[in-house]
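So this first bit is one chain, no partners, the form predicted alone, shown in structure tokens.
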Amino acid sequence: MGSINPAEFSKAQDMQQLYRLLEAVGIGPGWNKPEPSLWPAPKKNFQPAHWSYGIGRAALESAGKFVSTELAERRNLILSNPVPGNTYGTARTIVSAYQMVMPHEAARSHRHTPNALRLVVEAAPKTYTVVDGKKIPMLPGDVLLTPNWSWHGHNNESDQCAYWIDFLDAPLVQLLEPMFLEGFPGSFVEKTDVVDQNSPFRFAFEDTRSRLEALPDTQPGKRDLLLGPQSLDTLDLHVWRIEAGASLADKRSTANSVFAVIEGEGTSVINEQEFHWSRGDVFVVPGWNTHAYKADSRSYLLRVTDEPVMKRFNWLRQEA
């Protein structure tokens, strides 16, 4: 910052001269901001958007010919929101990506301060995520957690490519800046023969489906299961079951949500934009957008939301 004798301010002859003096010392006039710093309702900078698993899968197959796990920490495709200037976040606080691990291939172990999870779309038996020294099975529809600073890698011991969808709170960590990443010391991936079928970090889809069967509808044709008790500090995970032919609308909220389709087919209308989705697709409902749904077949949707952050700071608001 520049240095000016305080007496210079008393010599200012007009407002423009005062502005020049303030600019020279890195101070902004609060009464003359280029744009307001406070506003009466949330700005909807991030946009509703949809990504096709069919396209993502084809692109990953192509990338498999050129991108090895030695070259890349992860062979993944970032689902960046189409808002101008953005190259990373799917929502303001959440990023999602499609990832592939090829047969008999390992993705190196590391740990980082962002929380992470993944939804398996395609995987054969003997596909594992390795978390803190234990191999956790990955089967289609499973949701697997990697809490921040847990060692984790991936090991595909099967004869088929494995595909899943990653979710991280990395954009939030980037904003607040406590970002750390560390590679696993001494080897490419954690070596272990311990298989934990019942890991608290794994929500097997067959169990999730059974739990939903026992729940009442939260709206006609819709059931909503909060996955737990194991959870992540910054993200809540819900699985919705929407019956074939059911139409529903959800309340506008300050929370951001990224959805992935576990099973089924249907349509969402988000802030008047219509998106048709099917298995493996991803779509985003940024905060304070209207959103409605219609299922063409019985559908299961994973909803990843930053509601815990909004609740913790008393920022969670919903329409009446």
Given for the second form:
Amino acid sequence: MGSINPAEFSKAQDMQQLYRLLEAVGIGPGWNKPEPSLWPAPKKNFQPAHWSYGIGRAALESAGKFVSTELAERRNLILSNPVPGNTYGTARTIVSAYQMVMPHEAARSHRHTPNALRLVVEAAPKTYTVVDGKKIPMLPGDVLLTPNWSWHGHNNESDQCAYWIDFLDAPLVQLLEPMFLEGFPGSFVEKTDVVDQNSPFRFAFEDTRSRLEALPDTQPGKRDLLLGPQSLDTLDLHVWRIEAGASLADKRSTANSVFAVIEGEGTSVINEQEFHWSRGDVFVVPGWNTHAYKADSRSYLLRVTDEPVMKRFNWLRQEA
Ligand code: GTQ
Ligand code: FE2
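Having seen the form predicted alone, please provide the structure of the form predicted together with ligand GTQ.
The complete assembly is shown below, putting the previous chain first.
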């Protein structure tokens, strides 16, 4: 901040002189900004968008030829929202990425303050994510949690490439700035033989499917399961089951959601943009956008949302 004698302010003859003095001391007149600081309703900066697994998978196969896990801590491809100027987040608070680990390869353990989770798209038995020293099985459709500051690495002891989709609250952590990241001390990978078949951090797809079987419809043709009891502080995870032929519209909400297709095929219309999706695809419904869904076959969608943050600060609003 610049320094001037406070008495200079009493000498200002007009508003322009006041503005020049204010500029010199690093203070801005709140009434004279090119863009207002507050506005009547969400601006919807982040855009509705869709990424296809066919492209993500092919790109990862190519990356597998050139990028080892020694070179790259993670062989991941970031799904950045196309809003101009953005280079990271899929939504304002959430980033998603396709990741691949090759047969008999390991992605070394680390821990960080961002919360993370993964949805497995393709993996053969003996593919594991290692969380706090325990191997957790990864099979297609499974959701695995790695909460804030838990050690985690990925060990593929199978003979097939494993592909999954990562979700992190890292854009929110970047904004608030409590970011910490640490490599696992000593060895390149965390070696362990302990397989935890009943980890609270794993939502096996077979369990998810049967839990949905037992639930009532929340609207005709739609069932909605909130994954738990284990959860992440900033992100809620829902699995939607949509019947073949069903058409749904959902209220728009201030919460941001990133969806990934576990199984099935269909179409979403997000703020008048239409996206056709199938297994392994990702699409984003940024806050305050209208969104409607139609399934061609019975579909299971994972919805990753920052609702817990919006709720905690009384910012969760849904259109009446
Ligand atoms: O697998 O630990 O896509 O730390 C981005 C950051 C994956 C992971 C990502 C990560 C990870
Ligand atoms: Fe990580």
